[in-house]
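One chain comes next, on its own, written as structure tokens: the form predicted on its own.
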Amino acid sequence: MDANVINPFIHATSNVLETMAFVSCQAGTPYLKRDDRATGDVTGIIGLTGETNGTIAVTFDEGSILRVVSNMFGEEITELSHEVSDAVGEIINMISGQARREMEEHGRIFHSSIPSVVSGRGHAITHYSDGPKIAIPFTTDGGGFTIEVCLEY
């Protein structure tokens, strides 16, 4: 997969978390993901159409999303809840929007669907395309999370 497609998602993820939750994150080395098992506890997923079809997902482990949401809400959140799931949906929506704007600057036009959120240890992430699933792990002071980009090419 083209780095010009992956990099906007890395940039958008870092920017959204730093701006909205004051959380610094470090991207790890992208890798080809071969299964549907989530690497964390709560996942936001959003479909993309346009130049090609696909999905992006962000999966947070419990520690990282509780830190992010606590910072966003300005109060300590100690357990996964409906409010946390709503926040994950908003986070993936913001990441998608910023990444799509960056890609549009390079002539690549994408549109997104309404995000969905799935939670629970060991849940599955279903990408509705046959493209490769590129996973980018991130670390934060509160824990880790992974972005998955799956586009048909």
The other form holds:
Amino acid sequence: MDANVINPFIHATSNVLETMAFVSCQAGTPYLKRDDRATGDVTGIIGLTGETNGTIAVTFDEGSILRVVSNMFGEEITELSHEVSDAVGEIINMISGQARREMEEHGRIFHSSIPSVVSGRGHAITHYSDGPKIAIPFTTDGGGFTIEVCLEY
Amino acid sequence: MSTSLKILVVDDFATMRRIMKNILKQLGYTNITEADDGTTALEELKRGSFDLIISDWNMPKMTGLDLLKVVRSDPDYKDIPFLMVTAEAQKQNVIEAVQAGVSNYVVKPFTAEAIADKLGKIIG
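Could you please show the structure of the form predicted together with the partner chain, as a counterpart to the form predicted on its own just displayed?
Then the entire complex follows, led off by the chain already shown.
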């Protein structure tokens, strides 16, 4: 999978979190993920169809998502809850939308499904395609999170 | 800009309704009603007159675009300014919304300044 596939998701993630939550994040080195175990405590996942099919996911450490959601809401959120899960669904929705806009500029059209959210330590992330799972770790002041991109290329 | 406007905020994600309400309150708008999709928005429209609708696009049961089409075809609601707020900004989406009579369009993620700017253009 080349950088042209990964970069829109990196750009979108940084922009969504900086714009909606005023959180700066730094992308680490992408790697090929071999298992289904989530590295984070709460995960948003969304399906993509179009030029090819697949899923993208974002999985947050508790510390990072509490910082993000607290900033989004303008009030301190101290524990994982239904409202945090709802926010993660909206975050992956926005990441998907922004990344698809960037890809459309290069003539690559994708559509997305309604997102779903899974939480709990050590939960599984199920990607609905057989493509390689590319993970991109990010760091923030509040903790880490990881984007997973799995497309049938 | 009048802050007494009655505003209907439509989004299936409570998070986005909360963020939008916070921004609207920062801008001085406090008369806000929420709906979690197009069908519940129509129920709210029947209950009372609104000065502005701010709606998401992708929602279960009835999308924002379908809600817009119903609003524009109903003589009681057709003149209500309609701001679409959505992650969908691919060219075809914009064309569809314009053809359906959207007043303006905000793409997620957005800032409070972007919402203020769009409201200024819609309701002056």
